[in-house]
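Take a look at this single chain in structure tokens; it is the form predicted on its own.
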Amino acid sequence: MIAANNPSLKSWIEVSGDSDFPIQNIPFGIIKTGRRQPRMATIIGNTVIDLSVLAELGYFNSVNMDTSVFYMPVINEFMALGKETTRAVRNRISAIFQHNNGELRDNDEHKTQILCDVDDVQLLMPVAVGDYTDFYSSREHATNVGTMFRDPDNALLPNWLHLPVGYHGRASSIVVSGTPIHRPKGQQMPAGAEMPVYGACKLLDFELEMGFVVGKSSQLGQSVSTDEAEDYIFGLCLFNDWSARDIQKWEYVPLGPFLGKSFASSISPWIVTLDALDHFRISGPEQKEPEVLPYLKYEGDKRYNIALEVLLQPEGGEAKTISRSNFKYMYWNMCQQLAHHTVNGCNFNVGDMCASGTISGTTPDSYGSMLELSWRGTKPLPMADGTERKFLKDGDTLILRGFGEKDGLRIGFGEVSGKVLPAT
């Protein structure tokens, strides 16, 4: 067992029972306070821990590492130290904050410099994303979309059960939670029209996804196997891949999504390590009909039981849960996605990000997009204020949450939120 994962650990920092961030989590992110420059931090409960000051005061002297990474405005250089080092850092943080360790607990002067309330910091984009790939790996979602737009009896395209379908997305428009999103503009082809029109998107949607961050580079020409893949995955975050359905429908043939997707994706500010999620591994689906090719076969439990929730809050109104899903609804797991991505020799760089694709469950209340929840607009969703939603309106705020919970241990991601602003 990784020392920091011990379910019996307790912290001298107060942590509520429903917190996403017990001492067993120790995610990594970037904070800004006052006039100080952005720097690395972690969180326990609602208490943010400034890792740069923790290093300044000598608390990482026992770890063989370059502590200058804690002063960086993104966590890329920290991830690049390798899992042996980053795991040692997480174990050291765990030791410092255990309830029976007084080295910092009993030093009020140091605590004043190192600790602050989460409400007193600005949470910034944690990663400099160099490249971004979006997959399409939930069988339930792909079946729903295929049923709506093609033949219900042949909802999945011929390649879907043979490989993790994906496309190269836009990294520059990935933003941190809280960043407002302007309604995109582009071409659309109205029903029955002979010519496209230009204007603001009318069918704005979200997509409930999880993202993983690459923490180890691969070389051009190198293929990473499913057995090796976890060495390259540093951690996960919540991921909202905003979508303009009407723009996407007109443009996607023959090369796939472009303006309908590239305008924005939102991520949660804390990157939860793959190590911290070890407790929530579960087995995957049978992949024998058809049987997957040898390079996509894997051993062990590679899926994760992470409960997911989507809330929609109208402007000035009350937030309402519109979907409850789970990361376990993945036909293709992260190791298969990474192995497929590199099988042609494509290289990964530290900080690259991959998203799961929309995660939909087996029941209508577990679908991961407005497209499915309203079934292409035919089943509007009632809001608490008496209004209805087929797709997102200006002023709406979309909130995604997620956590794993087992044997009394809860590890979560916080939330990712974004408010829809009118088109510029």
The other form holds:
Protein chains: 2
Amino acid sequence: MIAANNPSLKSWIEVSGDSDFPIQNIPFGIIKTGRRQPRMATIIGNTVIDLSVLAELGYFNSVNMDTSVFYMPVINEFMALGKETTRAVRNRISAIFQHNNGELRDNDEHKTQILCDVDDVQLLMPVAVGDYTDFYSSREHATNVGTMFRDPDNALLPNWLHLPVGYHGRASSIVVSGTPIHRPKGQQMPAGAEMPVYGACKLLDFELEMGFVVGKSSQLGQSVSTDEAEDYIFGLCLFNDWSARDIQKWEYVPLGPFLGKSFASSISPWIVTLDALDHFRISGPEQKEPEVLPYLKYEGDKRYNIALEVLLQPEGGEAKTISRSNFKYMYWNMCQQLAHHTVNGCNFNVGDMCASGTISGTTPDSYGSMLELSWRGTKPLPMADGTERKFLKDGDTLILRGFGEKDGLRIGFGEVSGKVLPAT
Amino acid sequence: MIAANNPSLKSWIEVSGDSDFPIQNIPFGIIKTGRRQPRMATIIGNTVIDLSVLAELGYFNSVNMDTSVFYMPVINEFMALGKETTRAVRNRISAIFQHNNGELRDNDEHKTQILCDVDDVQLLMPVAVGDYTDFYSSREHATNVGTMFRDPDNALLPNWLHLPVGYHGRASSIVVSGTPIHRPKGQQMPAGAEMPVYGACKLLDFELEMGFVVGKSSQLGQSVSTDEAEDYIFGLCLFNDWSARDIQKWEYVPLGPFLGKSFASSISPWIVTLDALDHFRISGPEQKEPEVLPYLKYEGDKRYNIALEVLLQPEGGEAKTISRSNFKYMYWNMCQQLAHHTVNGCNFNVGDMCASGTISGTTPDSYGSMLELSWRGTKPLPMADGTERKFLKDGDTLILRGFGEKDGLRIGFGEVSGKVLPAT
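For the form predicted together with another copy of the chain instead of the form predicted on its own, what are the coordinates?
Every component of the complex follows; first up is the chain already shown.
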């Protein structure tokens, strides 16, 4: 076991029982405070730890590494050091903050420089994303979409159970939690109309997804096997794949979603390492009918039991939970996604991101989009303020949360939130 | 008129009549020689001009700019200086190399340091591509594909004449001319089979395209109008969108092309500025049936008369011209593509690239892919060595060339070539 994962560890930093960030998490992100340059940080409880200052004061002297990565405005260079080094950093941070370690705990001057409350920092986009790919790997979601738009008896397309369907997405418009999202404009073809119209999207949606960040490059022409894949996956975050359903519907045949997606995607600010999620691995699903091709087979537990929650907060109103799902509702796991993505020799760079596709569960209260929750607008969702939602309205804030919990240990992602602003 | 474009200019560097690179071109690229770091260069005739040394020796002292951009391994930072500055640089280069300017011409010591033969340098990938989008904007190509795979009487899909259909492509696997391409592996569903198979692509194809490079960033939420678009387009290159037709066919419904494309795309090494192509502007086509929406309307001549040629060279054999097309066969021009791409607020970064989609002409000898040239394999192309081609074979080298010619002035792109290697 990785030392930092030991469930019995306690920190001298106070951590409440429902915190996503116990000492066993140690995610990585980028902070900004005042006029100082953006830099790397981690978090325990509600306390942000400035890794650049921690390094400056010598706390990483025992780790064989180039600590200049902590002064970078993204975590890419840190990830590129490789898992041996990034694990050593995580283990060292774990050691520094263990309740019985006094080296920093008893140094008030250093603590003042290194620690601050999460409410006092700005959390920035943690990764410079090179390429971004969005998969479509929840069987329940694909079945729902196929049932609504095609044929309930043949909801899944012929290729769906044979390969993790995915498409290239837009990297430039991935933004960090808290960034407001303008309702996109574009072409739509109204039902029954003969000509398309131009205007603000009327069917604005979210998609509940998780994203993984690649921390190791592969070469053009090289395939990464399902066995090797975890070495390339640095960590995960929550991912909201905002979607303009009316724009998407009119544009997507034959080359796939484009402007219906590329106006924005939002991610949570802390990248939680794959290592930290080790406790929450689960097996399955069986992939026998049909049996998958050998390059997609894998060994071990590759799914993760991570509870996911979607909240919708109308302008000035209360946030309401509109869905509870779980990252375990994935037919294709991340290792299969990466093996498939590289089977043709497509190369990955550090910082590339892949998202899961909408994660819908088996029951109507676990669906991962408004499209499914309101069943194409036929079942509006009641809000606390008496209004209803078929799709998102201007002023709505959409929040995704997620955490694993097992044997008294909770490791989570915090949240990704975004407020819908009117079209410009 | 931009000074450097004056058709009557002659250089003191020898330029043959069929050269793509007269003094009116002045494209930008990245060279490597010996152990020196990659750096920026331009070319006149067959003579490469090292811009970093030109700057070092003071030849850009009259231009108000940060000349450190010439030492970068990509031209992104140069483009980001803005068109006012990059035009001043192009005009200054034009002045230095005019036949009657002796400042460098008569300085043999400087010439030795600045000039070298194009055969003595390695031409590297000129741009760090952030996001890459591939359009589908040739009506002839879309009609051919629709005729083959759907219905000859309804070859164009309902949205095609209303918007420039496009999709996000893979940026990481864009490589420079000369890079060999391994035949990709992946899933295919053989005709009549019940289960997919895994193996090397059997229907490897090229696509004759042109790409444009964005030289100015836009903000998330901002739309770029067709009027403003040219300020964002720095320059163009030849673009070969290698395609694995069997992989693509099995995977692409419903989310579009993915692994059938992402194994590689190849570009020509010199980015020819939009300014340099000014002579070759042409009007049209009419877009009245149907009339396009106002945000896609434009003023002025936005198409370019650029002759395109495709050559196929079997291993050890002679190159044969298999297609002659023209960049004018675009229904949607670059300004419309950019206006459409940003109409939803999607942002662009400097270095982002857009490709045209396959550029097919009206006659069978002007089609831009093997799929069309061999009409789905039903009309094999005879090679000089007695073999035939339905699709590309291992050992084949595929070459794209392109140039505009008018009033005795020829401005071109050189070529993009790539050799097909066996699957790994």
